[in-house]
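Take a look at this single chain in structure tokens; it is the form predicted alone.
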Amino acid sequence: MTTRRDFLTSTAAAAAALSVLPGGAQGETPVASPALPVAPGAELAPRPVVISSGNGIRGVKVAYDQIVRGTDTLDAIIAGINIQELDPDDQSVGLGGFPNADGVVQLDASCMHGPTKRAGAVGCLEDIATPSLVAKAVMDYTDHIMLVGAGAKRFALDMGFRSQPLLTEKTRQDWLRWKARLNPNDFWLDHDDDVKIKFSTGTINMNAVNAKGEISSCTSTSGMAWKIPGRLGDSPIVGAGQYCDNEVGAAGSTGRGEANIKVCGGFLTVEHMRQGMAPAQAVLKTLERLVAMTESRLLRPDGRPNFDIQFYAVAKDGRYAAGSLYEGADFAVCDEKGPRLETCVFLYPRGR
């Protein structure tokens, strides 16, 4: 059993390589491949595979060399997400993330481990970096399943994790734009020609299956930017955001949360697969739910969501996909092949 101690010590060496990776850490230059051509209900020995949004090249390949090297699935997923999660530069999660309404970077995660069958998640976190840590510490000491707000920070802070200011200078002067724009009649001056007001509902997923069939998943963001101060999105919530099956795989989102949450689209997609969809059919017949859903303030006049969302999804044996409501979007995968960027498939086509 891993004591609270040995938590801390692998906790604080893990963030302090990560903090000094490379800016070339990705490895390959990310091109674009089809997935695995694999007919539905084919049977693969397991083979390791992680998957992520795009925003994760670097972190899938940390995470496939981990695995590889015998490195728990979530443990290493977990390492591959740190690093967006540390990254200033990247404002989606973490460190540099955008804030809420009020100035406030408040950051949000969840995680499942197949094998053991246990979930952790946090919300509305402020303070810490790496919330993906913190949820999987809520899995690994309490016996709770998500932890919100002051209680959250109180519990990380507990368990040895480092406060820290996450607003950035960066992120703070999009704030302070944004916020000169909310009304014409203030005493704020726009400056539209100085940059473009920037919006946000970036977030990372990341998904892992190793060699014995062992499966992971953990998602974590900073939310949609300029948020209702408390608003939590699909990715703490542990079934929309992401899901986990040992048995059968394991899926995640990104994009419109509010959308995602009403579908529960981590577990919807993860049951298509158990029904014997290919992860490519299974993220498609999400979407195509997500869109029966949706209701009519949010859709344009042909019919569609005026948003965007993408679903990715590993299979037990290695098979793999992500779709996205629109075409263009492309997401990161490693394997033996290396780390690359790949197409989602979709359901309408750009511009049409």
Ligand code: ASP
Contents of the next structure:
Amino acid sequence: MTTRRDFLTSTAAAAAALSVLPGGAQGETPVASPALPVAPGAELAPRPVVISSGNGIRGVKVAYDQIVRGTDTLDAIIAGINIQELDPDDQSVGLGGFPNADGVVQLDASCMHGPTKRAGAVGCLEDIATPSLVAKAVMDYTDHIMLVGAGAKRFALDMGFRSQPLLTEKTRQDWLRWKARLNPNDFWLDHDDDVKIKFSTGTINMNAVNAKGEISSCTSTSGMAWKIPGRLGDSPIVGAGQYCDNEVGAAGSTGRGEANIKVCGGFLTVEHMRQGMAPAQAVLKTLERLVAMTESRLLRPDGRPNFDIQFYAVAKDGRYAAGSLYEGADFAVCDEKGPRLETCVFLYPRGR
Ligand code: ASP
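Got the form predicted alone; could you also share the form predicted in complex with aspartic acid?
All chains and molecules follow, beginning with the one already shown.
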């Protein structure tokens, strides 16, 4: 008996086969996937390395230690990301993450597993502290890639995830301060000792390669603080917030998601590496493209963007880099030399 899934799979396989036949059903000439140019040193066995946004300094060590003990690269980086997701003091992700304009914490995450070419994502997920694990469950247990909102939560509950309040007391107070200061003419009193909180961003992206050259990537976030309810940033979008191709490398992003979505920065950075660029060159090239795609209302008088954004990249042979629009950002790395923060390459020097 043919099940619906068998039917869908064989139909998809047949369609895929047709599309690569010369002059096939769509009349297209097949295009071979470009080969990865051999980078200096790439003939050596890959060396395990984990990189992440700076807030992942504890997580890269956990992930690296797991990888050298043989844990799968995606499981290992998600274990690293879970540390931030479950830390109530990290207000950019998971428990204690900044809420939306209504005071509701809505979380986004996506992941890719290089060796099996699979991906999973969740968006606007409420009441579950570890969206990275829910994204992986979407990848592992469904034929879909992305679930959002109420459906994503129901799926998580069905999979056994625990529902819990994610708004911590500190984050609730920050939200109230933001709300009170929105409009000087409303009935909320502004207090001079209030910290000025307007827009705040933050996220964790982590990427890893092991000694076999197996690569994975994952990004998790509470998104932009005070966002319009329902807003999705780049983090849950495969190809923007993170991307992984086991033949080439992985890349991900933190910072203004709206800017990244327009250049599909995770994918673009991996494509730059596929063309032969080193990770540092690849992230800078992506940043240049992003600046070129920035609308004028977001440019300062000197023509530079009025926001910041970072890209992180690791190549199959273990080379890595991270880049930021503005000087001063750092990122976390762990390899055989241990966990440490390193400096991002940048487009614009500080103060100029
Ligand atoms: N990229 C995240 C988003 O736009 C936020 C951040 O990384 O700061 O949702």
